[in-house]
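The form predicted alone is given below as one chain in structure tokens.
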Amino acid sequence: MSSNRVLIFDTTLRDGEQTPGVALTPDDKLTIAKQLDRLGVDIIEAGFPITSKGEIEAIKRIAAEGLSAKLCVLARCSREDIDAALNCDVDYIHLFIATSDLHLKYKLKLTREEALNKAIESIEYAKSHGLYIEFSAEDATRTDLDYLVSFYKSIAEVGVDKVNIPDTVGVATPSSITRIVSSVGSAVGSIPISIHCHNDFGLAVANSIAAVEAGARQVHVTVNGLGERAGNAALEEVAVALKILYGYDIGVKLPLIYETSRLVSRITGVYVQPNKAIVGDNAFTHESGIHTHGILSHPLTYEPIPPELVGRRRRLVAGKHAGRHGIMKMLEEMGIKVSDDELKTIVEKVKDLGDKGKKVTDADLLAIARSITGRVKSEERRVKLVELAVVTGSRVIPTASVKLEVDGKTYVAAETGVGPVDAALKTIEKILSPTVKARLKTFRLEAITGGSDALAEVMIVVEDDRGNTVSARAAHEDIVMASVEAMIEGINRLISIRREY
């Protein structure tokens, strides 16, 4: 193997399953080493046969299928583990004792001796049965590291095929991560070095690289960085900072990586947090008027790498911190075209949602731009909304308060009506009647987008005592205000089409 070749061991089958909460049937477990061995991972961990029936079929299937990935189990240093093993129908094994003297005093009841003796035992026992051997020295990171060092010399001497450095708990700090490979890669020699990263203080990532500069030529991943307490060194972090960072040569193939990531989230039920590297929903989406403006120039002024070699799309998303590029260029998408004056005012009110911490949808955007976009011209509007007031409950007539400006000239009214929307509509067809006759023939939602304070579409047609009709909408956070402005916009066309005549 090349020196600059890094093998990924993939143990989202078995470490990743020990995630709290999650649980995984053979079928699920079959599925996941398919895209697993399609990603182009080195060796997949398939389970830990000794925990139950169901995980030696899942194991069994798994090898059934004749993967180009290698198969590995798990297995104590117990014949017990080791014979479950060989019913796998695998050839390669991962055998563990634990070794700090906190493990042996409170776990094993073992001594330093004891436990060696034990490993040598049970590794002697593996290879008369011609399996491929992995060897981890358990919770190795708060071992005595002289113990350590000469543990693995010792094993290294009795035929173990490849050595894994396990960080149990996740305390190293890739400092010490370096020194205990280097100390062990001088005791082991030519034998391959392995590292198995937790991430309890976020560290397993870069511990893992860390290690791999050591001189370790494998690491242990999960998808999602899945795994017990706080997870293992996520894969996805793991093999694009090798490859695009660190320039070594692995087997993943990159632009599978949020596919596979999207599918053991699903199958597992554990979502991956927005701001997640590489996978997460955030990764590769911009806000800011100026990150997006540098973007949609070059997308090297704030991507570190294009999104498409780990099988993303570039998001832009609109939010208090939009600029006008941004906007536009997600209009132009969505297939609308406006103004410079039509984009200001959308502008305006995506940012005036933001700074009421609303989150602007793509469906929210639309809806403005929709509402914006068929608006009358300012100048031709003959009547603006200046005040709105609305009361209701359970024990009061629901009753609105409008007071509209008409050619200059300001005018208020009240109403009531079966809810603030009727009594909202009813005011302004009574303050307006004098200048046109309208009423409102339809009305409806047309789009309702995210939780309770999300922003309302409201489609509205509206005919006069003429027989014109017009449709009209506007968008708002306020399913009332919403209605009003429809309504306006409506009459505002209407006497638009009367003037025309």
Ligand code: KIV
Given for the second form:
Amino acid sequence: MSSNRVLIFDTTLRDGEQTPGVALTPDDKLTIAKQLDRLGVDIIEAGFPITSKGEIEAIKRIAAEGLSAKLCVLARCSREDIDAALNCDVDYIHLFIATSDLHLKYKLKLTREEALNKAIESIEYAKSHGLYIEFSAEDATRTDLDYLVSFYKSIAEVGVDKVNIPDTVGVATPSSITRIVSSVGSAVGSIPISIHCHNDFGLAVANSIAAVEAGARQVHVTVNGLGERAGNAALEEVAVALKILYGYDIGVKLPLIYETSRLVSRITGVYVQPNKAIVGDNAFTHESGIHTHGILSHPLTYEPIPPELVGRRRRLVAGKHAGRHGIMKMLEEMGIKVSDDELKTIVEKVKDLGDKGKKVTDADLLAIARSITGRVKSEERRVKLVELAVVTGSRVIPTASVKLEVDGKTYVAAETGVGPVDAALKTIEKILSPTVKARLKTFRLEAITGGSDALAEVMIVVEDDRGNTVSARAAHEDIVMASVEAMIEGINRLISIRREY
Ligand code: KIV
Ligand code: ZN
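Alternate state requested, the form predicted together with ligand KIV (shown: the form predicted alone):
Let us now look at the entire complex, which starts with that chain.
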């Protein structure tokens, strides 16, 4: 193995399954194991056999698949645990015993010497069954360093194959990890060193990488950073950082990272936070005008790596920071062509919604664009809405009062209806009847995105007394406003048609 090669030891099926609320069936475990194997991890820690019959069944089924990755199982330093491991048809065991004074005193009730003897006894027993042994001194980072070093030296002498250093409660820092890995490294000679970091202080990935820089050649990781409490070092972050930022050689196929993350999230039911590095929804999403403009000129301006490298696609979204370039590109991708004026109006509308705290989805943008493209030009609009007020409720008759500007003059009227939309549209018909007798022929309303703040899209057909019909649409977060805007747009269209003939 080249000195630059770092092994990826995936413990999604063991430490990852210890995520609060996660329990995997044998079928789930098998599906994840197969995907991890496709992904190219070197070792899969398939489970902790002593936990249950189902766990043993799952491990046996994974072992029967003959995957390329090595399979490993976890065991405490006890014959019972090792026998359960032997029952799983796996030849790689991960043995552990706690070494910190805290764990020795309050959990194991053993002296340092007794813990070491127990470790040696278990190693000898496992070795006598021909197992490959990786050994962890649990809570290593809170263990007295001199004792930890002498502990690892002693177990190296009885023939462990690999030593793993767990930062069990995630309290290490990159500099303390460097010190521990270097000290253990000098004590164990050519035996490979592995690192296992928890994320209690958000340092799991940084600490894992510090360990590799200090000489560790294996990293324990979990997909999406699952694991006890705040989780373990995230596979996707460790793998991409090791390969791209540090230039280490790893077997993981980066383009399969995203699909693996999705699969594990779906099966475990653990949602991935949107701003999570590499696999979060926002990791390759650009909203601000400055960024999208940069991205469209050259993606490297605001992307550290091409999204395709990890199996993802770039996404531009519309929001209050959006700019013309980004929105134009999004509309092009939707197959919509807009004039400069239309684009300006669309951008204003998107920003206005953003200022109101509304997230503009692709569907919203499409509705906004559809409602604005092909609109009667503002200088040709003879009817404009000035004010609208509606009253509705359980004990009142829905009433609307509308102020319109028609050819520069303002008119006000009020009407009642079966609901606020009906009342508002009737009031508009009433005000405009001397100019154009328009009648609503069809009315369709759609809430584009879910939620009570969804953007509403109204599509109408209006007919005048000469039999002209036009369709119009409008999108607004207020249903009455969307209806009124659609109606006024329809009437402006009718007026311009009537002028043409
Ligand atoms: O975090 C830990 O210490 C562990 C051990 C079992 C290695 O997961
Ligand atoms: Zn752990």
